[in-house]
Partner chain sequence: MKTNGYYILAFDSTHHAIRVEEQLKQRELGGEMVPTPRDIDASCGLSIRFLERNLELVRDLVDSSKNRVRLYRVDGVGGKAVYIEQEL
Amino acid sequence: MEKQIDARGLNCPQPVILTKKALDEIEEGRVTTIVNSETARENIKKLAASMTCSVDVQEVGGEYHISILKEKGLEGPQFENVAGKNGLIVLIGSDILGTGDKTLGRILMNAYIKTLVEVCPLPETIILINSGVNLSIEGSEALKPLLELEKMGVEILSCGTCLDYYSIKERLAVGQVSNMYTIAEKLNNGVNTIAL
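Is it possible to get the structure of the chain by itself, in the form predicted on its own?
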């Protein structure tokens, strides 16, 4: 089976996500992804390596044609992407990711949350505090992937004090309003916590 993905001009992580979906849909065969970014090329090569697939890259007129061969029985470890009691907690304390330009920080945070839907394992709980609660309200770019994560079994908690501080509690559109006792309990009992 052969599939071709045109990921030219797509922002990270879309080329990787589209390539992974195509590879997941076939038991064996070839997927060729076309990108026009060195970063996308390298990320897709890493994906292929993580899935124990062979990869060949051809540069054609400033574009990269990445041919990935998936052989039956040679895939890397497979995980079911369903949230469970794995103790992975993601604490999000801002509606931007990283320091520096705020516009870029918002783009990165939205990309991170969208990518969480695609990666394994899913977090057990996502806790939103301070300006991070802006991600869980009506009109947020992160709302759709957060709703999808919730459907997949991820618990979404937004700090009630924070929602009140920003006067947005009535706009909460995903998850539950939480309190500092519950948040502290979740963090103390988490096996692995990622704080952003």
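Next up, the form predicted in complex with the partner chain. The previous block was the form predicted on its own.
One chain, no partners, no other molecules: that is all that follows.
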């Protein structure tokens, strides 16, 4: 089984997602991904390592041909984390981004979460507290991008106290309910924390 993926010019994290999909589809064999950025090359190498696949990179005229060999029975624990353990935590404390007009703030927050799907690096964890939990429930405009982020390995934690306070616990539609202990630990262990 041999597959080739042309991921030249694609925005991060697309090359990683395409490669992971190709590797998931085969039981054993080789997947070669072509990229033209060093960031994409490094991210794909990390992906291969996390899936216990051997990897070989060749530079051809400024492009990288990354050849990944998947062997039967050698897969590590199910690969779940395209996002990786980079210690980047995004703490979202409101469904409004920035101070000022609320309508604009809601639009900006939704735009921010939609954009997170398309830029690198992906956060390791997104923590939603207070009215931030309005983003992770049914009917939220941010739900679809949050589900995509979760699929790419981003951990999404919604504050249980907050879901309860706003009586929306039953409507939670992505990620897990979390408590202040977990949230405090995540923030303490974060390497880079962005609080919005």
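These numbers were taken from a predicted model, which means no experiment stands behind them. For the two forms, the rigid core is made up of the largest set of C-alpha atoms that agree within 1.5 Å on superposition. Residue numbers count along the first chain shown, from 1.
- Relative to the superposed core, P13 undergoes a C-alpha shift of no less than 2 Å between these two forms.
- Annotation for E59: C-alpha shift of 2 angstroms or more between these two forms, rigid core superposed.
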